[in-house]
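Take a look at this one chain, the form predicted alone, written out in structure tokens.
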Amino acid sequence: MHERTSPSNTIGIDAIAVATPRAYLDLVDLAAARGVPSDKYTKGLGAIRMAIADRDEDPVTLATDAAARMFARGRIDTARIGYAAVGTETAIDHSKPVASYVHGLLGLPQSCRVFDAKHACFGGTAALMGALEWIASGAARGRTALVVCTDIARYELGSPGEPTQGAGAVAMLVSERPRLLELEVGRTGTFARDVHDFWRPLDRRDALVDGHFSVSCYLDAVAGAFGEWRDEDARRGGDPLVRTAYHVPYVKMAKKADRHRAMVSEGLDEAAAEARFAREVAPSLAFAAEVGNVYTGSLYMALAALLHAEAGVLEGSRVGLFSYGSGCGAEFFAGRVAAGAGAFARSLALDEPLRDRVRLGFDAYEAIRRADGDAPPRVSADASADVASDRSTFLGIDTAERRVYLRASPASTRLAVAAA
């Protein structure tokens, strides 16, 4: 079935889609409840809303819905997928990967490499790099790769991290001759250091973070990864980047990162750094301001926002991407926006999941968060037969301690897309 063994010269992101929980909390409401000025969140963090996952939404449901939406909108032939990797730090099992649930719920081929990648927020990029190199090596034999980043960012109620929560997933199809972004395989800059800037012990649902130290680690990683990428790019003779998307734990962190790169690594003055941020980075931040932190998906949520806003005007231009994961590991890489990407990005309707949401009241938000530690409901193994939904749903745990999911029917997914 797969005769070709030599990949084409272009490999990259062929299609992309996002998924978010049904509900969000407005940061103005959170500020009022916590007794702080709303500007502390809206201006200090650059946040507007944060997505809140209810008990029937988890990394599996978010990942499955993002991929299903991408398949439908992008008219993807799922029979050609030979690699399905999920980047996540929101584990649901010590052994069984999120990717195996997603693989089953989506009905992907059995002749498929399936696994999770974990390195805090860097896990999605690790999965993406593996997919690129799998295709570039010829091992793919003409097949495509599904990479999904899916996470739920939780911090203790009332803690400094609370306004930087969020949830969502980003699905990407990696292929030869991509329709959106041609990535430059092998031309990357990396950085790693053993640090405790952010971690979540196995017995905790809420993450722990050394906030000021984490910012310092992020900025060191920007300088290190970008510096190595710049040297390699100069050796190969690359043309300038016109946009850069960053890992976005909160919007203002992307601004700090670009400012650090501009002034420390590139020698720009403050005015030039500010102007460049407004021109080259700000267009990628609209989705993050609406969703909050998506951990592994944060960089790719920024990429989706950039393509939604500017794919048409960026066709043929290079964009940079910076991925950071606490602990820590980072990578800076680049790609070229494909010809025709503007029209294709419009057809993907990347912002639609953000528009189709419900605003939570503060009391409802706190009730959801306080129930996080409760045991999931007990259900029968065939519970999904009694449920109808246009979204994937976590139903509960059966008597054998297995997680039970409902996958929205392919027919309802197609109808929802056709009606858009």
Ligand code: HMG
Given for the second form:
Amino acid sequence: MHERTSPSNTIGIDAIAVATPRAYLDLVDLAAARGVPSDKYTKGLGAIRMAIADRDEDPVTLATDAAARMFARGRIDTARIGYAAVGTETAIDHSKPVASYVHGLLGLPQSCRVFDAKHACFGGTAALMGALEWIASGAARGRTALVVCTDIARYELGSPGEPTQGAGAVAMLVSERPRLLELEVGRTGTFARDVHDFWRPLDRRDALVDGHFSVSCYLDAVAGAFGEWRDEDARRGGDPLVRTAYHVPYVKMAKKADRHRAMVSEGLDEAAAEARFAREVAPSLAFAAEVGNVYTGSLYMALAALLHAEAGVLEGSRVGLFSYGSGCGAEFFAGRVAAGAGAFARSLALDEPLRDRVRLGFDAYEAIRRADGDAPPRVSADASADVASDRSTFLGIDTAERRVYLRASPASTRLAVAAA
Ligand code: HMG
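Show the form predicted in complex with this ligand, please, the one above being the form predicted alone.
Up next: the whole complex, starting with the chain shown before.
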């Protein structure tokens, strides 16, 4: 490992991986049960399926699985990680960070800055920006940063938000000389405003949302953050963006966002906006249509889908990214797809977790959701279990109210216990 104390210019996302729960609900089944035309969900919102987390899956297991997959597929030297941050708005403890569980379950170095970042769906971007600036400042001294976004999106059963639920995690390794996407540090556009568009008081599992207002807040934030980014870009000079990945609470929202940017901020007409969306945004939306809203990870799920579909043809090209978090805060930034990213993205098999999932019947879905509020099972701190897959598992809570997890060791399906 070489020592670096001077600022670096080539920093970005070196590797990426996603994780989703093993089950999903088809939106056609939800529409039938709720007495809604299925087109409202599939065409009106653009959603096909939404991932449903069962009781043994939580933001810790999803984050751990995404990071473990990235380490294995990306051949990552975990001894070099000196920063491990988790973006989440659905953490499982008011104090102990999800990042500490992930750090422990993955056996990361003790010399490591470990923390959670929270600002609704913007928390992952806050963690990512911190990582980029940590490396750019020279403070990393040649080390790399792990950033994981992990969430379970829940709205009240039968509410308008219900078809926009989802669950999943995205892990990213941030480093110098990244193999996927070189990000432009210090060239971002930001926007913030104190609004109640979406919130979740501490005693609630389901989010509260002023749905149509939240859409207009998101659009205002696109105009604000993109406007600042564009002015700075014009001042410094840069080639055009050829793709943009957006925060995707539901697929149609990304279309609304790009249309708003095209027509309000850039003066394009309707036909040009439509064509641009199809060319520059649609390729990033395949995973979101399958998984639903993953809150902090939604933008990075879109980036993963884009790299999966097009990293090869985009090598050397500039892409935009828009992150939005209710409350609200937003950031528009850009990066350049690295040479060799196409072959590397193929080797990451980014869509693998979306295959081989189980389709839940509507009754099974409702049973899982209704059990959300139940107390977790009681287990002993040295509990262990055999599992059929390499997924991490939340076992329950021990007599001292500590959460107990299992993570598959690479060598066997007999798992090591990590108690809080
Ligand atoms: P709604 O009010 O039930 O739906 O809920 P609607 O009546 O607005 O219909 C939705 C779309 O379907 C409309 O299209 C309809 O025309 C269409 P649009 O006008 O928007 O283009 N439609 C149909 N299309 C075809 N065939 C049909 C049909 N019927 C209707 N038969 C709402 C929609 C988004 C409000 C709701 O799902 C909700 O509240 N979702 C949660 C909030 C949300 O996702 N907000 C997005 C912005 S805020 C954000 O992104 C932050 C967030 O991720 C949280 C965080 O930051 O932590 C949420």
